[in-house]
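Presented below, as structure tokens, is a lone chain in the form predicted together with the partner chain.
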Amino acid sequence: MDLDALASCFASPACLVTQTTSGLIIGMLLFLVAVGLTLIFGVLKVVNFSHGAFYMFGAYFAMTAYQLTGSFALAMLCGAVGTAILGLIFERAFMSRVYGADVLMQLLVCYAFVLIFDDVVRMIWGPEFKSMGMPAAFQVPPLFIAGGVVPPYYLLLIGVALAAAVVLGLGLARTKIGKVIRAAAHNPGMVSALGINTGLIYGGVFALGGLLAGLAGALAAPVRSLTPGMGFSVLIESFIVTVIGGMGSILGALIGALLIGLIRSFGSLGFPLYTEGLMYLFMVIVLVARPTGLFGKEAA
């Protein structure tokens, strides 16, 4: 434990924004998974154990449109719509089949398919390592905010995935689509009798969540190195996230990423020893309180 540290970066702007923006980064990309996580249960009742293998292909289909085409812009555009599409591909062929089965047998497709897609990126981009690498517009030297360190990477990254943030809550609580996947999830059997075609409701949210996520494995691809299976660390802090926002809850992702994030970024300093052990306290203390989490609902 090392509180000397934490006090004086509390008491140091320069160590607060530095921090500040760490926890950010973190934060935000946990949040674009953890966010897909919590809205296909919300809308399917359906923990999808194999979410984090999207965001294993996002930043798969993001490295190699960068390999073939060189423009960053359109990486993070296959990442993110290639997943969406897998996304879908998947809900419609074999997770619609299991919508009325017990948890544990939905438990055991979303994990023989976390098994299938890992091997799936080792036949297609073999086991070794891959790294995208960073796009030369972006191999700058970072910028110095208030003396803290910021690189201009992240704050691309932070923006993205605060835009995302944005206009997925809007959309679900303005727009029609959103209107009616709130019903959908709310009472599908009485918005199916009105004639709307849930199964395309269902395939939708799973490609948006794929979308989401897959933003996230293309957003993380040019600092975090590609293998198979990289999808599985990210899910576990993913459910912490969900855990501790309540399930089924959008900003509550957001807050639970943010605290995730930054207690990664202070717990490093204050308890070098224990930062993965703190977020689980956190997780604990949350339930203990509210055992729905914090923005999480009753069961009806």
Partner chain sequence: MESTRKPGVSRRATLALMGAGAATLAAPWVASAQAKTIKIGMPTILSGRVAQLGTSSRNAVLLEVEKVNAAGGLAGRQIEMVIRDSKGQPQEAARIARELVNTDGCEMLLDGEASSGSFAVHEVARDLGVLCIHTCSEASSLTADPKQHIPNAFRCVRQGIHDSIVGASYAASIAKAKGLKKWATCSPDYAYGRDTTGEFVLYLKKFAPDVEVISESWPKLFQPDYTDVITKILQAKPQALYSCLWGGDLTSYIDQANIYAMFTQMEVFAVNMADYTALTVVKNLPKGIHSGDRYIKTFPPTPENAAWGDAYKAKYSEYPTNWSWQNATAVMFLNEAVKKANSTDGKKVAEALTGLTIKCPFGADGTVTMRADDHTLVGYAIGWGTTIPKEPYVLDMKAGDWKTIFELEAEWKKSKGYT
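Next block, the form predicted on its own, ref. the form predicted together with the partner chain:
Lone chain follows.
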């Protein structure tokens, strides 16, 4: 424990900017993964334990596309769309068969595919660590805000994640498709009775969740090492985010992700040996005070 270092950081504008930026980066990546997780749970009532694998595939798809084309925009697009297609196939071929089944059965199916997907990555890209590298457009001097160092790529990452949050929130709240999705989450039987194909809705929601996780992986590829199994740690932290924010709440996923990101960033200064434990401690405190999470709703 090093409270002096933490206090010194709070007293230094440069340190505050640097650590806050790092926390926002962690939080925004977690949000993109967690919001897909919470969206799938909210509509399909399935805890997608394999969700971290889509983050992993998004990173590898983006790296491969960047190596082939040299375009980071195409790399992000391939990472997001590729995982959306993979998510749709996975949902239609496998997950749709365990809807309504015991939760343990759903978890076993998901965990089996976590292992399968990790082995697929090893066979295609190899078991060693990979690095995509920073795109040439962002290999520029960093920005200095109040003395703090802010790489330009971090601003892009934060901007893309915030844009995704706004589009997703407005899409679900204002569009006809969004209203149908929310209706399917509350009463799928009634939606089906109205002649709407709920299977199509479920597949689309799962694909959207995969797209968001893949986008997170694509955005993380330039600043993170790529390795088989890289999605598991992100998955655990995403579950913490959804529990803190409230299962099924998009706003809760955003707030929870930002809180976890800041806890990790500043916790690494004051509690360098207990950073992971701080996340769980905060989750426990939230659940004791509000068992449904910050923005979760009581079951009817």
